[in-house]
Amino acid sequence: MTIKKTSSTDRVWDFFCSLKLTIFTLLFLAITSIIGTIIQQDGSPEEYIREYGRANYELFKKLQFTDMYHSWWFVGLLGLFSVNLICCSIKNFPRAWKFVVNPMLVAGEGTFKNSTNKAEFVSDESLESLTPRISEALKNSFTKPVLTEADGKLNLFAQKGIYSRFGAYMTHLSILVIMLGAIIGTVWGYKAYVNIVEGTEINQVWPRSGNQPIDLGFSVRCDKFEVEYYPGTQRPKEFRSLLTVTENGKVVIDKQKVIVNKPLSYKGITFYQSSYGPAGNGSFEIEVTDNKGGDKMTVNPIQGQKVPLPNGFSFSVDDFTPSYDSYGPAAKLHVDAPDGKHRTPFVILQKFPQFDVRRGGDFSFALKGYKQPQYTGLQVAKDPGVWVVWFGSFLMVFGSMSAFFFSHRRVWIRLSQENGKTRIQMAASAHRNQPAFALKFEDLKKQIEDTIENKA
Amino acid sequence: MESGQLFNLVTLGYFIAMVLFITYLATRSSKVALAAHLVSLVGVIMHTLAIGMRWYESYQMPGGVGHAPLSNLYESVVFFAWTILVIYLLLDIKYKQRSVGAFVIPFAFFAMTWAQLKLNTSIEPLVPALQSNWLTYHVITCFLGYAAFAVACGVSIMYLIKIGKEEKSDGSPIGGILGIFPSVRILDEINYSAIMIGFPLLTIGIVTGAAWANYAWGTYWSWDPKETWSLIVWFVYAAFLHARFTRGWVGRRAAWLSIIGFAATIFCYLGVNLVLSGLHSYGG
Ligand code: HEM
């Protein structure tokens, strides 16, 4: 081997192309990624100081361990990774491309002599009558060959699976595509959240980073929110929001059910069911009977609200519990007399509407229901890069499979005339998974041999 | 019969298979090897039935609880044991190295024993986040990948034992139990093949997981500990494969990297739930 003097730019280039750099980067990424799984990410300073002490916290801040996957050094490592990929592909792609533009149609003597997979036959038949039959046999048992005449010899060449030479490049490209998709999503997309109280609508959402709300350009109303439980348990089976989207006063999506794993999308913005909770004061439905006249009325007060009754009386609800021992929902009420006097509070039960009649006051009350309005918590995401990421993922899976499980297989056959006989030489190669190809070649050899008559 | 009893029989079957495989190492009797192989086959068939039965049983329960049995730690460990057997038996078709069973079946046996004795076996309703077909695709691909790595790890341990002895004996043929091990060249090749099978499966597992996260939460990647650890595992095996392309890293170093990779896999699978916390509060 001659030792070539390499310039420093060559050395830099080789460094960025090298597989050593790849392996180093991969392992270094693996090891440093562990940090962020042990140290909580994006916590508050107080939490870190409590857990690790102030000195360590200062150190973490300096090394950006508290948001390490976005730190300059981690992103830099990913950048190095990409540069490595690009350089190695630029360097090696032309070599793979040569197999496409410049296939080895004619094999040299060396190939026929040195291949692991080789065979040779001699026949009395003429070259002209043998060639079409061998060509046909090759076509049937492998694939259609290309014929080339050189130096008075006939050369057949057939190949399969050339795409597998590009599997590695496709895989490498896919990583860049995925990164590109992630960048598109970061630059042109956002992650936000919004809480919508039942019956109300919003047209702004709140980004998770930053505190200016984002205008949607349309409105989303929560018509209804419900939680369904597995029978007899407190485990939620499904929580669902009915959402209506209106734009310029027109309904564009009407009462679509949104549940976890079934989001709503409009104009590239997607709403995901994520949480729920009580919103504001619940209202009671109470039926009041005037015991003197027998008149009935239904009112819907919130807790603490003073409700006027006939003849200067009034009442309000002081307290509520969804389960009063085993009696179910119960409310505590009191009545105010026309002179402003507070009368003794009493309890009414939803399950027993006649219960209060026995108390025998001026009015009797029955609790018909209690409605706690809910808000639905939605994650909101706009990610125009997500399809790029899926395309990249597809390339990665497809590319790594074709790199690992398929190989570029080539077969050469040369027919030459010697002393009135025909000499048939065969050679074949696979660029990966040779043992399996060796079996295939045995079969191929037999097929070819069978077509040759008058073997000498 | 209920699926729980059948799972106990499966565990017993793997125990017998394991003992037979170890007996094979000691006796070198090909009859014992065949018996071990057959018991493993019967075991995996029963295992398949038992998983199907548990699936069916979940639909017989009141309250619309029915779901594929891949939803909590117990079910995943049972499924993991099943995938180990499947990958092992598939590789066995190609390599027919029965002694490998002695180093792979124990993974499945210990997984089943742990699941049957220590984990909560009751069928539980799915929380809303898990009610998705993506769960099925994600779990199946991830675990087939993990199982391939388990086989690679078992073979790598054999490799390290054998190469250590071979080097000490200066090339003279080694007898005893090690004599029946496949040659180091074959062990190295099985290690490589298994990782080549596992790597694309893990890749699909990560992609389906990302697709699901995107569908349920609106982010395909949020660097939560489970996701990050799956990426760590992916990095380790990607490094393994590239180290191999250079031809430098075959043999001992490849075996070690394979064992490290499997340790990371197990941490990704169990350690993250038991030690760290995150979105995948899967079992715990
Ligand atoms: C799914 C992941 C990957 C797969 C399946 C894969 C596959 C391959 C294959 C098959 C080769 C050999 C190419 C050949 O022999 O023609 C290769 C080489 C290489 N890969 Fe990857 N790769 C992956 C990820 C990466 C990553 C993440 C990097 C990061 C920088 C990388 C950098 C390289 C480099 C530098 C080479 C050497 C190219 C050469 O010398 O031909 N690969 N890869």
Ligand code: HEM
Contents of the next structure:
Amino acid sequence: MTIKKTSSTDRVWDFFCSLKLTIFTLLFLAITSIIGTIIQQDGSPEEYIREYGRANYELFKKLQFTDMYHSWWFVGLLGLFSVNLICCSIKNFPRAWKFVVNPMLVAGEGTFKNSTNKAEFVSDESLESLTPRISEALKNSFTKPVLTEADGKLNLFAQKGIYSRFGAYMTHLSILVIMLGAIIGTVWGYKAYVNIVEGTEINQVWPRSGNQPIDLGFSVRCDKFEVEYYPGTQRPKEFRSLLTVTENGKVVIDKQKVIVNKPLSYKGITFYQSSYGPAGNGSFEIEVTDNKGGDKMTVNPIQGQKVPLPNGFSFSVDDFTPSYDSYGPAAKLHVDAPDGKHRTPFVILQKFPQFDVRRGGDFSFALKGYKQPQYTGLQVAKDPGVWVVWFGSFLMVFGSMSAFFFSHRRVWIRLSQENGKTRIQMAASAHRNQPAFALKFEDLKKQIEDTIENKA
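In place of the form predicted in complex with this ligand, the structure of the form predicted alone is requested.
Excluded here are partners and other molecules; the one chain stands alone.
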């Protein structure tokens, strides 16, 4: 007995075609994806140190856990899985292709004898009269058959759903296409952020991991930023930006509203509403009344600015709060006497303009309004591979449906002349969903039987 020796090339090929390798790579991809979900990705060093401590941060950095999806070992796992997928497809594809280009038109005795779905009839009619009727019945109830003559016997072969055998390979291809799209997005795309103060515009964004800004090739201006709060609270209900995009001095997108889950996209770059905050000191609208002469004037100081008043007096705003207990917006002021001495600070309320009159003094103040300039925080994403990923997802859905919901069904019918009678043998098979095909075969068998018995 001779033992066939396996070459090193065959062993390598068998390794990459191994189902064990597929299970191994899928298991490790799942485990590492859990790590990437638990540990925040692309964060700042300060965030990791605050959350996990410096020692753990240094360990995460060495293991590339902070940017796991771009690490060499994760990319290596994806590459190994891709090679495994390609090798398995190459190994098994020729068999599926053979069913398409070289179908078995004439079934052997074993097929008619051992098939689960089989039937046999005997008729007094001749081959010449039965064959056209059976062929027509098969065409109407199944699909158009192919007629082949072999050894004095007539053979009809019909098949349906042959391309469902390629469903698994289409699913394999879709995974590779999705990975290709992800690679394109990683290499030629980026994720960045930018803060735009109301009334200003930008033409650069800052990547999350990098010190150099990225030029957009156009400008984005924040015309207005608004925040809507829940009644009686300072919790934001909705915040939105009005953004205008200009290119070469021309407006291409005018005042588009951007809110959470409703971004702005232009030239493959998408701007998502992410955050907001105050930008610099706000300005107040304060009405000052001279209590002696009754004269009034309105000024618009910023916080900390010294504002001159008649007769050598002056005042400045020390602090502001949008909610002073239950009284609403309030500002704290102090008045300076002509000799420069600070007088006792006091509070004015926007909802109660006459509140400060009770204080007395040379002047009374009323808070009419407050305007705090805001900046809008935008996340910026460019992913040129997104359409490749979408195409791969479509292939995956189509391939999965072909692989799981359709089957390749084949029917063989042989007509032979024996002892002056015609013998009709039927056999059929389906490579998936056998119980459903068995019911279909019973209907087909009944129709063939009725065709044989009906001579009209």
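Just so you know, these numbers come straight off a predicted model, no measurement behind them. Between two forms, the rigid core is defined as the largest C-alpha subset superposing within 1.5 Å. Numbering follows the first chain given and starts at 1.
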- Query: Is V389 among the residues whose Cα moves by 2 Å or more between these two forms after superposition of the rigid core?
  - Reply: no
